[in-house]
Every structure is written in C-alpha cells, then in structure tokens.
Amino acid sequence: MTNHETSEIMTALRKIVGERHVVTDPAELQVLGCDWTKIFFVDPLAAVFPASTGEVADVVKFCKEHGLGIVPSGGRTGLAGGAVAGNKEIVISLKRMTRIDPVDRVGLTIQCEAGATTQAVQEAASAAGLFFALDLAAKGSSHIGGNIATNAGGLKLIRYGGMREQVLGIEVVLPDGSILDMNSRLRKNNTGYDLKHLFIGSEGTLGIVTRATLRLMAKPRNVQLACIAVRNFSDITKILTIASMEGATITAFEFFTDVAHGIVLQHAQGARTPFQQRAPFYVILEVEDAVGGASVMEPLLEKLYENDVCIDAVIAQNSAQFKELWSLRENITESLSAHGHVRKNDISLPVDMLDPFIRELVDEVAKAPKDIEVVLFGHIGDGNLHINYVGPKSGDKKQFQEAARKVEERIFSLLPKYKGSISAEHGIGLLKKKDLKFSRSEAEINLMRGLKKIVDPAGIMNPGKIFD
C-alpha cells in the first residue's frame, strides 16, 4: 500500500469518527494491536474509536468496499491472540461506547453498549439493588463487547453460567456494514435459529457486537469464604460432591497449588498463608447462607473433616478477610507475571474425569525440561483448569516457549480420551488454532468455516483467528 493510498484511506476514516479517533502512531498502535498475549507480532495499520453503532458500521463499510481487515477491540485482556492485528488490518476499538442504560427492575434487565466495563455493569445493577452475575479478575478492564465475543466465564460461572447465561440479546454489525438488531429482552422467543448465539463465543470473526441487553438477579444472600487445604487433587473433587450432596448453595469454588500459593507470597504485596503449615492444595470455597440466615460453612467444613478431606481450613470473620483470602487466588496471574517467562492454558474437562487427567498431567510434566515449573489453579467446579508454564525470567523467551509449547502438545492430545477442550474460556485466536482438532471434530471445524463464508464471505471480520 502506497503513502497516498494510506493518506486517502485515513481521511475518509476521520471523516466517519473525527480528527481525534484515528490513531496511527506506531508505539500507540503496538498497544492497541495486541492482547495479554503479548507473544504475536502486532502491525496493524490505524485503530478508530467509532462512538455509536451507526459509525461502527460505516467504518465497517468502508473496510468492506476496501477490502480491509477489521479487529474489533475492547479492553484487549485476551491470552489467546484474538485480539491481534498483525497484517495492517483496521482496529476497531469500542472504548468510547460506554452507555448503560437505567436498570429494568421489573424485567430485571440491563442495556449497555459493547465498550462499557464488566466492572461498570455490576456497579449499576448493584446500585439498583440487583446483581450481575458475570465475574472476572480482569472486570476492570474487560468490556461488556468482549466478553460476549469470547463466552467469557469467570469466577461465579459454577452457580450463574458464563456470559451466553448472561445475554438476552445482541446488535451486531455484520461484515457488510449491515446492523442486525436482535437487541431484544425477552425471556422466551421460539421461533426459530436464536442466531445471537453464533456470535457469543465467535471471537469477532462474525461480526462486531456493539450493543446487549443483560440478565439480572436479585443480589445473593450473605455469602461465607473459606479457604481449605488438601492433601490430594482427588480431595477437592470429593469436597465438591459433599458440599453439592449437602445442599450447599455454591458461589464459587476454586483451586490452586502450593507452588502457586508459594509464588503469590513472593511477588503480591501484603500477601500471606492463612496457614501454619502449607499444604500441597488448596480449595477457595464460596457458599451463600441458607434461607433465613442459617450458617451454612461451619456445619459442611465439619463434615469435611469427618470425611478426612481437608487438611485445615479457615473462614473469612469480615470482609477484609473475604479480600485477602479471595486475593490468593486472584492475584495468582500477576505474580506468575512478575515471577518468570509465562505460557498459559486454559482447558476444560467433565470434573469427574479431573481426577484420572492430573494423575496423567503428572506424568507428562515429569517429562518436561528441568527449568520449566508447572503451575495449575483454576475454576475447578466447573472443570475449567488453567496450566501455566513458568521459566525463569534470566532464560531467553523463544527458547522458553518452544519448549514450552512441546509439554502443552503432549497434554492437549491427553484431551480427546477425556472428550475435554482446549479453551474453556479465553477461546482460540491466534494461539491455539493447530490445537482446535484436540477439542472438535473435523465435521465441525468444517460447518463452522462454512458459516464462517456465509457470514463473512471476504474474510475480513477479524482474519487469521479461530481458521487461518
């Protein structure tokens, strides 16, 4: 592309979203072309701001007629690559589309456009009395558009569902630049293919959601923490069942390793052991009192102990406990950041199969280079765990990720046996799309590139992800 051909094609961008919402500085594109993953090369050629869906589409028009390649954008906190534009495409960023409606009380709904953060929803239905139930580590930050791009999951997924539970309805701008408005807050419509769930999930390769109406909930009753420690992996699975056989309203139930938990009192400020002794596991239990305010956790950690399955345990007292005790969880990805070179997985199995997986997992990173450490925690109530593999930050990077990527080959292709997935939840993008015949089988992976071509027949709605 030529210097002039650059220059007209910036023009007739600022004239569709102003002077100040194209940006083509080359350091600011860096950040904006690119996710957490931190590991693409990252050259798109102009990000916009468009400030209403009518500007998306007219951006998206004019891609179209150019033939151009659009990655939508929202708060960029992927680890899977979908959000990288590394061939001089047009990133489109919905940061400026940030309205939330007045909360419906009665249809306990909630409007919002794409770029408004997962944060900023829970705080305006809380203000309102209700509850969002959609929570993540990265809330902050995340956007309301890329949550539903990628099915987010998050922290409370085991009792409310990720975001498809979450979404009622959806605006899309197709790849046409046509806006398909099934923005709609019904609770039942059968009639028909509910098309908004081909695009929860589909990464922006269909096209750019730019508006939702979202599900709300009457807040919680008083929930109580605990943090339990494990002997065993196959313990955290039977503290499952009891608690669930038990009758325990479960909000939350997560786990992690001690060399997580080692690696956290190292680099999180502040952070430290509820414990006097370590223990090789730890479970983060969230539980919502019964009816009437009966306590629910002292009774279910007794029968935990009567069971044998847990080691120690200690219940958050106030809500400063809750924070700290929730924060050896939730500040585990920092520290692995802070701590070493760091390539991630997130997959999912039946929970029931988590068992015999791990004792295979062993196995397999026992075989893994010397300097390479193995750290897993996840939301392992809903299968989902997360492997990270962490080298030491003196190593050179490349290196480390090529080897890396060796152990990762070997555990995903454990997965088939378990009919477990690659992703649970940060999808495919650019990082894992060799691995995508782990988790679906050819007949699917061609349906889906056909929908892909009927939707997006020039192939400019987010190119390269999910497909080459």
Second form
Amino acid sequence: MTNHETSEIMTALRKIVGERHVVTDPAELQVLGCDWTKIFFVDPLAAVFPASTGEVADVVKFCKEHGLGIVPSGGRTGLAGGAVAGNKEIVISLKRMTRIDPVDRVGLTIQCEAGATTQAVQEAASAAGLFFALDLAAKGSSHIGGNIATNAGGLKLIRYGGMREQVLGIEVVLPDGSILDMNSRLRKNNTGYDLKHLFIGSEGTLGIVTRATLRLMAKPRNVQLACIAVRNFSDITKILTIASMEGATITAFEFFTDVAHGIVLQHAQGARTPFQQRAPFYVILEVEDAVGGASVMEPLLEKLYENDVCIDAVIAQNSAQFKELWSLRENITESLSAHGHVRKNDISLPVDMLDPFIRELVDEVAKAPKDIEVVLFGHIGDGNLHINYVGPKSGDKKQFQEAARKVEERIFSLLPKYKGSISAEHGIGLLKKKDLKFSRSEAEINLMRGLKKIVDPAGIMNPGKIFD
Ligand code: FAD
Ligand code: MLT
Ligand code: ZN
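I have the form predicted on its own already, so could you send the form predicted together with flavin-adenine dinucleotide?
Expanding to the full complex; the earlier chain stays at the top.
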C-alpha cells in the first residue's frame, strides 16, 4: 500500500469517526493491536474508535469496500490472541461505546453498549438492587462485547452459567456493514434458529457486537466464603461432592496450588496467607445460605474434617476478609505475569475425570524442562483447570514459549480420551488454532468454516482467528 493510499484511508476513517478518534501512531498501535498475551507480531494499519452503531457500520462498510481486514477490540484482556492485529488490519475499538440504559426492574434486564465494562454493568445492576452474574478478575477492563465474543466463563459459572446464559439479545454489525438487530428482551422466543448464539463465543470472526440485553437476578444474600487447605488433589472433588450432598448452594468453587499461592504472596501487594501452615492445595468455597435459614458453611466444614478431606479452613468473618480471601485467587494471573514468562492453558474435563487426568498430568510435568514451573489453578467446580507454564523472567521469551509449547502439546493430546476441551473459556484466537483438532471433529470444523464463509465471504472479520 502506498503512502498516498494509506493517507486516503485515514482521511475517510476520520470523516466517519472524527479527527481525534483514529490512531496511527506506531507506539500506540503496538498496544491497541494486542491483547493480554503479548506474544504475537503486532502491526495494525490504524485503530478507530467509533461512538455509535452507525459509525461502526460505516467503518465496516468502508473496510469491506477497500478489502481491509478488521480486528474487533474490547478491553484487550483476552488470553488467546483474539484481539491481535498483525497484518495491517483496522482495529475497531468499542471503548467509546459505554452507555448503560436504566435497569428494567420488572423484567430483570439491562441494556448496554458493547464497550461498557463488566464491572460497570455489575455496578449498575447493584445500584438498582439487582445482580449481574458474570464475574472475572479482569472485570474492571473487560468489555461486555468482549465477554460475549469470548463467551467468558469466570468465577460464578458453577451457579449462574457463563456469558451465554446471561445474554438475552444482541445487536451485531455484520462483515458487510449491515446491522443485525437481535437485541430482544424476551426470555422465551422459539422462532427458528436462535442466531445470537452463533455470535456468542465467535471471537469477533462473524461480526461486531455493538449492544446487548443482559439478564439480571436478585442479589444473592447471606453469602459465605471459606478458604480450605487440602492435602491431596483427589480431596478437592470429594469436597465438591460432599458440599453438594449436604445441600449447599455453591456460588463458587475455585482451587489453586501452593505454588500459585506462593507467587501471589510474593507479588500481590498486601497479600498474606490465612494459614499458619501451608498446604499443597487450597479451595475457595462460596455458598449461599437460605434467607433466614441456618448457616451452611460451619456444619459443612465439620463434615469435611470428619471425612478427612480438609487440613484447615478459614471462614471470612467480614467484608474485608471476604475480599482478602477472594484476592488470593483473583490475583493469580497478574502475579504470574509479574513472576516470569507465562504460557497459559485453559482446559476442561468432565469433573469426575479430573483425578485420573491429574495423575497423567503429573507424569507429563515430570518430563518437562526443569526451569519450567507448572502452576495449577482454576474453576475446578465446573471442570475448568488452568495450567500455566512459568519460566524465569531472565530467560529468553521466545525459547521459553517454544519449550512450553512442547509440554502443552503433549498435555492437549491427552484430552480426547477424556472428552475434554483445549479451551474452557478463553477461546482459540491465534494461540490454539493448531489445537482445535484435539477438541472438535473435522465435521464440526468444516461446518464452522462453512458458516464463516456465509457470514463473511470476503474473510475480513478478524481474519486468521480460530482457523485460517
Ligand atoms: P478483548 O481481549 O478485547 O477481545 C477478546 C476477543 O473478543 C477478540 O477475539 C476480539 O476480537 C473479540 N471482541 C472484543 N470485543 C468485541 C465486540 N464488541 N464484538 C465482537 N468481537 C469482539 N476469561 C474468562 O472466561 N474467565 C475468567 O475468569 C477470566 N479471568 C481473567 C482474569 C484476568 C486477570 C485476565 C487478564 C483475563 C481473564 N479472562 C478470563 C480473559 C478475558 O478477560 C475474557 O476473555 C474477556 O471476556 C475478554 O474481554 P475483552 O473485552 O478484554 O476482550
Ligand atoms: C482466571 O481464571 O483467573 C482466568 O481465566 C485468567 C487466567 O487463566 O489466568
Ligand atoms: Zn479462568
């Protein structure tokens, strides 16, 4: 592309979104064209910041007419290289589209533009006395559009489902620039294919989500939280079973290893362990008591001690302790990044297959290079295990990624026999394209490709993500 052509493109984009809302500065583009992964080549042509669905549609139409690739971009907290522009694409960021409409307290819904952050929607719901159920440590930065595009899972999926379960309707700008209005507030609507589900989890490859209608619910009351120290991994699934058998309404069931705990204590400001003696594993268990009913947590912990699946446990006594215990889990991702080079796996298995899988994982990890530390944590109550390979910051980033990739590949190849998934919640993006075959059959991948061709025949919408 000649300088003259580039400058004409910029002039046209500025006409659509305004002079100040097109970025071409190379240093800024390195940030705007990249997500949290920071391991891929980044080289967008420009980043644009539309203020309305109409402007998004006009930018997309322009890109289509000029054969320009588009990378939809939200809070850029994605962990799969989905919002990465490495081939002179136009990054379309929804950062200016943050409007949240007044809460519908009768139908329990909220409508917002896709650039609203997850936390802003949680807060708007809370201010209206209600609750938005998606929760993740990136909530302050991640956008509702990004949550929809990745079908984010998060910390409360075990109780409320993931993003898909929170979405009633969406508005999407398709790759030809037309606007598909599926932004319904209906809870029930069996009128043919429910097309919104095609876009949820499609990682920006089929269109740009510009607005959404989300489900709200009553605020959970009498929520109790415990951090439980555990001796063996197999005790974790036993705790889950006992909690369910005791009739606990589990709102979160997370775990992390002592290695993860140590890294958080080292890097997260103010973090301290609640235990006098450290244990190999910890469970974060959140339960909801029935309104006016007796407390569930204390008798449950007694049961766990009786069954010898718990070494020690701490119950949060006030909101400060509640936050402190949660932060031990929520600070893992940032602490790992501060600690060293990281390669992330985000697998899921049927919950009853976790024990045998972990035994095989331990054997594989024993064969890994000694300078790769394997850190485990995740949403274990729903079968989602985060395996993070961590290498020393002083080492070469590229070499580390290559070495960790070899271990990762061996671990992915274990998954088909457990009918597990290589990505529970982060998605495929650029990071796991090669590995899609471990979780999806050829027939499924061909159907996905066919659908992509129908919706985006020119292949301009987030090109090269999920599959080539
Ligand atoms: P981005 O990173 O900007 O984009 C992600 C993908 O969505 C890209 O493919 C992009 O092209 C596409 N996209 C973005 N906006 C739109 C749009 N409006 N229309 C169409 N496509 C779009 N994920 C979980 O599932 N569970 C967790 O618990 C969790 N915890 C996290 C904790 C931390 C500290 C971090 C850094 C990440 C975590 N993530 C988690 C990953 C990430 O936060 C989620 O994937 C989130 O949904 C991404 O939102 P985003 O707005 O940052 O999207
Ligand atoms: C989490 O559960 O904390 C997130 O998915 C982020 C991560 O895997 O690091
Ligand atoms: Zn997660």
